[in-house]
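So this first bit is one chain, no partners, the form predicted alone, shown in structure tokens.
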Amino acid sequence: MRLQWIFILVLTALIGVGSALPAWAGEPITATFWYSYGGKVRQVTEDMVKKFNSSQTKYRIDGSFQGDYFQALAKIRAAITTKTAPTIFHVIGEAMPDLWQGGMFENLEPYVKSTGVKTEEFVQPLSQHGYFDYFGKSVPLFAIPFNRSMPVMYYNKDMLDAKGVKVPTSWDELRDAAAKLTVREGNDVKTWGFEVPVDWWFWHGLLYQAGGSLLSADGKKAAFRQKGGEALQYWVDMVNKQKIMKRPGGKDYNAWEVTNTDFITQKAAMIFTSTAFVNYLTENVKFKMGTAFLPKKEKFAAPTGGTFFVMIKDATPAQKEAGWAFIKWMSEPAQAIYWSQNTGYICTSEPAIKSAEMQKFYRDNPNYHVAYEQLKYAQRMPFTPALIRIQREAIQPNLEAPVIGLKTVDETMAAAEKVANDILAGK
């Protein structure tokens, strides 16, 4: 206990990044940081690491790009095994319960308390405790929100206006709008009315819009079979019956890239994709673009996504000190504003959102604000170590088969339910 208090006092005395500090006379205290994603977001990440390093002399962050979220996750698991993991990294929320249970993460509560970080100033649905349903468990703070997102609907306003189509707010309206916006030339489709990656994240939103849930109220059984089937059938019918939604264009993030490209080139009038792409799409489309809530069935609902900062428990105290200094700095309003404005990820700081700068930005760029407004309908993820396996083994591999006609929806959901229940049972 005495050592813990000494540690807290040292942190209090030493960590002050963001405030006026005397120049550090010694060698910088260094921490390693692994990050994911490419393109503009990677560039912004690297720019912010450089800015942090140049803002003071005491700490240095050595950043390293590790591929997409799942490539990075595989590398993290391997590095943890070989004791070569970075000091800090960011990880998708679905993987956090499993890694936490495995004892991989540092408890961040002492750091928060000793350095004056006000966790209540994080946008709560984007925070660790706002993201998970804990089923009565008490779990300490081990993750700080970083690049947090929601799926939203993007639409080509010029196309909708030309056809007199209103922005859809329900499943029925989306189907009807997509039918009007689909443009055929003989046997070819010039423009699809709607496109979405056939992906777990978007299916998860539809599941809750249909009134369903992923797991039972106690988190011990799969509960998605019926309503998840309704969600999947909605896609199947739009692809194969109405022929107004494009068939899957790839797997995992390749499908996301195809969808974004089809929207930019006006081969799709409406798409679902992440708010993380609002900056990228804004810079690349040649038409008036709008964003809107995901349409409802029984209710509005959407998952949150993206990643959280975490710290590896096995790092040295000096590495942890430097790593926390960077996490704290990245969480401050000025950095939260810069990150959100230059990527499209949702700003995680309430003081930043309420600032005059951010309010003006939202007035000038309303497409960036839709996801924040949609947070009132955010659905929590179950805090279970089985979550990542349910996503990657039970749901994701099975969604495409009925859409391309290889299996029925009932067969797919029955198989997915069995796999999910086996995972939950520890098989």
Contents of the next structure:
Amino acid sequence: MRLQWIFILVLTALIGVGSALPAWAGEPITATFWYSYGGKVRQVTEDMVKKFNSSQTKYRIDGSFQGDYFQALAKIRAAITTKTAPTIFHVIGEAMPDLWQGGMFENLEPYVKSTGVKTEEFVQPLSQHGYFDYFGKSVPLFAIPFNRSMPVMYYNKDMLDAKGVKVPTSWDELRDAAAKLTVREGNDVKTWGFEVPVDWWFWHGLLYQAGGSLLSADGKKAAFRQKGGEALQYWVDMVNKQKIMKRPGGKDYNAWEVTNTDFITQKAAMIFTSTAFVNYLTENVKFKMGTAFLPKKEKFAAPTGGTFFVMIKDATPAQKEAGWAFIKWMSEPAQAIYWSQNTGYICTSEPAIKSAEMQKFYRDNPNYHVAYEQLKYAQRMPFTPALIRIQREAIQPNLEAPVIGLKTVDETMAAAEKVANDILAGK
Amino acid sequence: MRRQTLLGYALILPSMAFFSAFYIYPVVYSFYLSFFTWDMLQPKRFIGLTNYRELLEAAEFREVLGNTLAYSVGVVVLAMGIGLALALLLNNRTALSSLFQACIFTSYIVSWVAVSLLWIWMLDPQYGLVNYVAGFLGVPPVDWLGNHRLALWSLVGVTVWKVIGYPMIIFLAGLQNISQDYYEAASLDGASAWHQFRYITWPLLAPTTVFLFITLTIATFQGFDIVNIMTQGGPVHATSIYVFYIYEQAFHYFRIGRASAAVIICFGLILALTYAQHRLFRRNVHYTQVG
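Based on the form predicted alone presented above, generate the structure block for the form predicted together with the partner chain.
What follows is the whole complex; the chain from before opens it.
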């Protein structure tokens, strides 16, 4: 009996000492940073965190990987509820209005003012105020652009040249080019002319190219039914009628990976994917690769994507100070250049883009510049908490059904419209 | 006596505390949450039974129930059938048989994540081993996970491959509990192998069969990792099974109340199922006293 008690006492004492170890005097002020990158981009991020930590002694950033964007979104909510959230993290634009309305983010305007950050030097379509349509409301700055991207078209130049196909600039040209580039052997397709993940982001681009819009002018009703249907029908026909487009399997980012792999292994001649993969694809393809604007229908258009830095309101002032120091450092031209050159994300700093270094880089690597040029056709996203739900519940889960042949495009868009309007009505 | 009772309670206290904190409390709290709408950001709002009503009215929820049932029946029937066949084949004490048992059991102790990732590659329509081998037999390439009619059954196949070691081992233990005397007596009376199985093995295995049936059914109702990793419920909702649906509602859509209501319905379903299985089999199970 006595032995047991001694054992329990010792154990309790050990645990107590372990958790109450005092912080060392003179420790740097530490902020935690959650990020959501895989592969090459994660490496670049981790290198930059290390660089920041060794570049000065006052602050320290503890970075940790939290799964893909959507897994990280789930963790962040759970962490807010349990008061274990990080100081800073980066979040996809579509999720920001909802999280802002939920009171999660720190207003960054005082930080910008007190540290003299020039927000007008951010590439405007990539900045928070350039990304959102606020419907006339005034919303303070709470997000700093970081890994910002756009979808672009990648093509296998060798294949296009071999067949004498010009780089397509319109929907019709893309369809014709894909037909010419598709190679069949009996019932097998050896090369697909075109491939794109059946995904919200690309669909959103097509919706605006067709002259449509996601929501009505006041942001209160869904407005995508007809033009969104045209966009989807374009894919459905290429997959099922002309059989010149491959629907990559897998949901969310799995389908993106399949698309990249098919392009690298020359199973697909042209693909749409994020400019964020320019670096990765350039390093892995064994053919001449080109990038171009997404083709137009009524007009050129493409959404921007990727994430912004945000700060959690619940963090302590010391943590916020360290977190802001890191965000500020990351947006400086030197880091913006390093980040963009090593990943393919669009450089977010105008002075960086105008620098001699970046201009030379663009001349040597024109594929990195296409997305920046395409920014003049960037669409804004409606600033409504419903945005992320419309993406995740109304659009994304419905796009695949007509491509597989389970439903017609009309049925799909009608259902999506109903879900979107329910969400907008607060259901 | 009293001291001893107290000590007994003291000794189970740690595991009871663990059980209460991680099993009982979450179920009770889910029950509470199921009457609210909550997105983990804004304050909770009481909405009574709305979550339950919306769930039962949703076509997707019925689809998910159907998928779960198909997955469960598929896995339980195949795993038990093949597991029993393997157990009968390997029910001897040779070294080769032990080797086979070990090999087959290995997949059971490998993590779901590893198995799922492995099979994503094996089933890849273009680069996968399965289609490669099938190609030699003249079978055209199949999109195992991308075809909405096939995807769920591909997952059933992978699950059976993964868990098959479990029913095999349990059946083997059951078989080795049956006294050889019965078989000797039966063969002296001229019973064929089939008759020996039908009238000795099968009835005396009944407790094992019931045990496996219940545990496998519950396990399949709790299936999650394989779907989350291999298909994320797609294409469309073809492989969305119950626990994945709960996860999706909670952590993709942040509809915590609706997810909680689904948890409670699942809890009720498994409870009813277990009760029904107990009732059904109690009458037909022959317990045997060996030795």
